[in-house]
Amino acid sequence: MIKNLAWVTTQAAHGRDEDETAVVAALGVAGCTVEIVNWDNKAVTWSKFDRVVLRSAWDYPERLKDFLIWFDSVSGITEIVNSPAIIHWNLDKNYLNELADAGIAITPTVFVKPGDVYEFPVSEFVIKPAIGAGSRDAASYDSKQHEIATRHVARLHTSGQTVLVQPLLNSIARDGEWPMVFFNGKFSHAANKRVTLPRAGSVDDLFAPETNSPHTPTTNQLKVAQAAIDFVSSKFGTTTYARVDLVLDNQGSDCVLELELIEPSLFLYYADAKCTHSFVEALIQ
């Protein structure tokens, strides 16, 4: 069992982490010590914790190269999870190319590199970059916000991303998403977060403001969701925690809009007490 667990997170995310108190608490309750350690601390000795856990380091697509400098690091001498291998690969969202390659249902998506011709969706669309969290750098516009569209996808061109294209789905507004969340490979629970993202704007904080509630999932999006961790674990073994956040396209058909692998909310807030207990048991066994 883990016995001195380091729970990462970075100065900006301090008190704004809905999982963590509960979390913390648990682990104490279970004889784990925590430590809630800002990952661009240069004072603190990695080498001393059992795990070490990402979990609120928000800030990580900004200050991407520092970031992998510190985790490559810190993976070199103690263990970190997700696994490294998990990590790099979820940092780049051209993986929803691998899932849609396994047969696994995506939001429609074009992937837009530095230099490549390419057009706009006709109706409303959103602008997001490939590395990013948060929804920051990610904007919807309409048709006649092209030329602003253009300036965005060049300025996040200039900055080396790969940009997504996709169509801002009918199902968005009226539904919102559905984050499902695994542990150990297994469901936990769901819930329903509802994000507006800004009209040809950007979001200034390390996250768009959300409303969530509780959500009991249908068989289907239990099906997909599934499908997607279960790609996960047969390329790189089992996470330790995973979130797969569905959408309903414009066919009214389940598809993961993203897989949630490296610092997500997990939303226990929102879920019975056993998903916190559940959550524990994976961190420390």
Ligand SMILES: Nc1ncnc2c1ncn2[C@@H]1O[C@H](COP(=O)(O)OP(=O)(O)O)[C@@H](O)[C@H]1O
Second form
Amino acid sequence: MIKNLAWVTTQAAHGRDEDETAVVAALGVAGCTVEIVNWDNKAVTWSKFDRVVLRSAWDYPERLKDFLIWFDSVSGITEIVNSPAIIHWNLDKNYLNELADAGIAITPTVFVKPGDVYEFPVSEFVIKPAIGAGSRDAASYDSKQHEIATRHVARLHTSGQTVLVQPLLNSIARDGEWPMVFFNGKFSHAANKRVTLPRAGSVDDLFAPETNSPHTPTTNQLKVAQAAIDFVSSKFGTTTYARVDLVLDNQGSDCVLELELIEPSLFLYYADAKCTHSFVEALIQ
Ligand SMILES: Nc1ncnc2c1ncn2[C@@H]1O[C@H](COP(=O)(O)OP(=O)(O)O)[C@@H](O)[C@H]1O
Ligand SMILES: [Mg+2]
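Could you present the same protein in the form predicted together with the ligand, rather than the form predicted on its own shown above?
And the full complex, kicking off with our chain again.
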């Protein structure tokens, strides 16, 4: 059993992680000492922890180089959760291609690398970076906004990013998205999350404002999300925690918007207390 665990956050996220208080308390009850630490705190001796768990390190995308230097050095010293191979793979939304190749429904996506020739869809569309989180650098555009959209793509390409161009999924504004949470590869609970994506703008906080509520998944949502998790498990082994964000495509079918395997909010606040216990078990075993 894990006795001594680092719960990794960042200064700007303090007090903003809805999962933290309940899980840290439950870990204590289970006999595990937890230290809440900023990933960039140079004074931390990482080797003293049996396990380092990435939680609200939500500023990693804009500090990626430093984050990866830190991450790779810590993963050489102690165990990091999720595993380094999973984290590296999940950093870049190009993994969506692999899910699609495995027959899992994903949001229709065109990947545009720097230097590629591209065209925008005729109807409304979304632009976002391959490496990003919390809606930062994501925006939607309509057919009259190609000029500003081109500048957005150019800006992302200049910073070395591959760009994802997707049709604007109409149901997201109406119905939101459905985070499906898994512990040790098994479904735990689901939620409904609504995020308003700015039109032709970008989010300059850690994450865009959200409204969340509990959700009981449909049979098909469970099937699609489990298929995505089984794909990850067969590639890398079991994920301690994982979130599959499902949405409806413009034909009304369930599809994966993204996999959150690095530092996802787990919506435990909206779930039964036994879900917190499942997470604690996965963290300490
Ligand atoms: N194709 C899309 N159509 C409509 N809204 C989208 C689309 N893609 C993303 N969004 C909105 O942008 C937000 C951020 O996009 P997402 O793919 O989840 O990336 P990340 O959370 O890593 O920034 C989503 O929560 C959703 O509200
Ligand atoms: Mg998201």
